[in-house]
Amino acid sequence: MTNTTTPRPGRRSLTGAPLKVMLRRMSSLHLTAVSQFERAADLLGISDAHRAILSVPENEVIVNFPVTMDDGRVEMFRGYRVQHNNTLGPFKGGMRFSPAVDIDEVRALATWMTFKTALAGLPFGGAKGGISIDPKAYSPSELERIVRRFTFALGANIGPDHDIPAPDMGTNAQTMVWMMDTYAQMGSIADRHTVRRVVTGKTIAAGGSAGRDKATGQGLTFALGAWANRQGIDLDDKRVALQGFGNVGEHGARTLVKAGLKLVAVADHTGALHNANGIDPEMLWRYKSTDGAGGIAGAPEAEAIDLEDFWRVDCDVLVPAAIENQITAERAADITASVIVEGANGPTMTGAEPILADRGVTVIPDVLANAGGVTVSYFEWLQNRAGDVWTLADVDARLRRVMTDATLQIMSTAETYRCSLRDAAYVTALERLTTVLNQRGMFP
């Protein structure tokens, strides 16, 4: 008889939430989400029906499915799909491992895929899934047969035209590589080579794209320095303070440095550290993959600081590139940065907003400025799509001209609509949504 028990310590069950993550839930993340989209819906003047389209996913996919584990015991897990919008193209999000995981965030992520993509030119909509899970607390296999069985929960939910996953938060290449060997295996022996773009995100080995894994910190670069140059602003020892040293601040920070910007502060979950004089990006992902098993504190030609001072610390930049909601009313009157870009998804919760606005700081928003890595998950898909295989050099000079090409964009329907970047940014993704809305019409 198949013996299910209560998950080890460390683990998440598919009932136990986190009392941090409850109370952060109490404030929607979707309601954020929506309002975002509601003042540029205002300004555009767009229909109540496009509204009420817009508003609220076109699916919610939720699987719960049973995985063995190393020791033999079987544990339950939770996953989702949320499918917000196709108008433009086929579904595309990615998947997130982490115990903060439940419907309202997977809702709102998707809705900002939406507006990301539009915004970017990209003929995808948006989506976005994952597990309530901390990928930390299971082992290499288990992980192996989580993420398989979750692919085969989700069966014909996903496809390479229809909703194409990407890693997230808590996943990685090697994640979708077995989302996309277990997808193969799902269908027939002569499409198992034509489905390799079912995800995006791939090692370089199984069909991923160069500069995939650098393309979000890569494209916040890009759009600061389109909004720079606009600006007549010279970003040369310009200091910046990074929060979260993931993927995206990893990469954010090598490529801001290499632009030519000091790094004069970063934080993560274990801790905070400034140097006026510079920190070195390349020796901090050192000791984090060693001294510093998987964070920062205690990294050296750095001073530790309290994690609130760091959002006091005498900056030029800010690029909040951990998880949402994290400049808050508060921290928005202590902050000394002149521009945010917003690497990670929602980092401004909407009471920080009208403060920034009233001390001048300008925020590149998220849906612009983290827009990378979806831009490099496009370029993958469309190598897969035609067996092609693109230089790390060609890569770079198409994002780069996405990126700049949407950050003028922006600026210019700001100006227009003498409104933040931020509406201006949904603004510029409602006209191309709406658009085509109207072209296609209601059916039936």
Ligand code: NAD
Given for the second form:
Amino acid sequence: MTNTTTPRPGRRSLTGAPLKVMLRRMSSLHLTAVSQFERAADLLGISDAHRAILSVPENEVIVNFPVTMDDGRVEMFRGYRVQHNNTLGPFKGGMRFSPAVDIDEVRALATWMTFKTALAGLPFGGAKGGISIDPKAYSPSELERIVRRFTFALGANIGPDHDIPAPDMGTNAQTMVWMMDTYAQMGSIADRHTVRRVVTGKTIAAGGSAGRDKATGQGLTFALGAWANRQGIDLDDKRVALQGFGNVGEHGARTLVKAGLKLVAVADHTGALHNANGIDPEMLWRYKSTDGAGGIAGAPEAEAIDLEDFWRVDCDVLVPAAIENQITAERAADITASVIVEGANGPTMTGAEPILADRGVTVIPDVLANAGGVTVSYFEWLQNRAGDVWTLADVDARLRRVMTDATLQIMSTAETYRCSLRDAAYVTALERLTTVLNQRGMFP
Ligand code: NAD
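What about the form predicted together with the ligand, after the form predicted on its own?
Below is the whole assembly, all chains and molecules, this chain first.
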């Protein structure tokens, strides 16, 4: 049963500190995450207790650990694992290696994971972690030692049925295999294989799933397809501008082009490109992996444009798939797309949302649009648990079903509550979370 108390400005947290004071101490990214779910909590009228529980993470683990560098020096690193909520199942979420990683960013990302897994109907909670480093600044052997020592420092804070990391920005399948191997070495010999599912997003050879590498990009294409289909919009030849050409961006580009759309602009940390006749993702990926030395700047068959002009490019679909806080209020006023598909987490700033809404721009929110990654991570976890191997066709079909169902669900919730798709996504997730919170009750 939900408590229909309306929110009061001076509401107090469960710990007695005024909730607003607690929130003011949080970073703007975490505030963004909390304010997003608070809007949905208002629509649903959920209890103060449930608001307080979901406003702060359950556990925050910070580890400082030493690693020997190639030149013999010992460097200290700080790693994070924030476990936001496990009402629906084991904590689940990526590991991010980026200089911008700090406790507040990880809190926000962990919070989004709780709502993402709930929305996708997965039996997982939400977590996130990472290290504040630029992985490109370290040699492969240094990176391996950093990952292994981080995993060792986390110890039993992660586990195959407790908290299951996955790749995110700056990490990849190799990172996950190092984490898995280190975790396995820390346990008993007899469990070496049963603990493989302590991480997902592994290489296929080491127990990963077919389709995990492209899952987030593929998922956003399925979500856009389901939304367009329900709206009666034909996506054929629709022009896409895409920011970020990493895991999500590259596979987003490939799957969108395969679905019949045209990639007209791409931006990453090195520059921005435009070609109204279309950019070939395969060509761009080959360039990035060879001559581009990890970036898209200087790629052939497209004109270099100013980074700020990227946001004004003529297009129908905009896919931010790089980092957070990219769609500012200023940029929102210039965006020409009629739909934004949030591949990245938190790319739209709170101040930009009303501007986009006034201009009739639909936002397919991150908690839905990029849920393909965690969904196929769940498939990988299931396969590891059962000792099974699914085909790519099977994975894709199941992913399409999850993304389509979640998209149609939030479109119908948005109609019921006359709200944005973002608010509808949080309402849907909150309904699932509060149902279980109510049934389980408060301990003790
Ligand atoms: P990645 O490290 O593979 O790629 C990041 C991309 O962003 C690169 O192309 C980089 O050039 C670009 N970038 C970084 N800083 C930039 C800047 N200042 N301006 C423009 N471009 C910039 O990361 P990823 O795994 O593709 O993740 C991208 C986003 O998607 C993140 O927000 C991540 O949390 C989210 N996400 C990833 C997954 C996944 O499965 N990898 C799943 C869900 C959500």
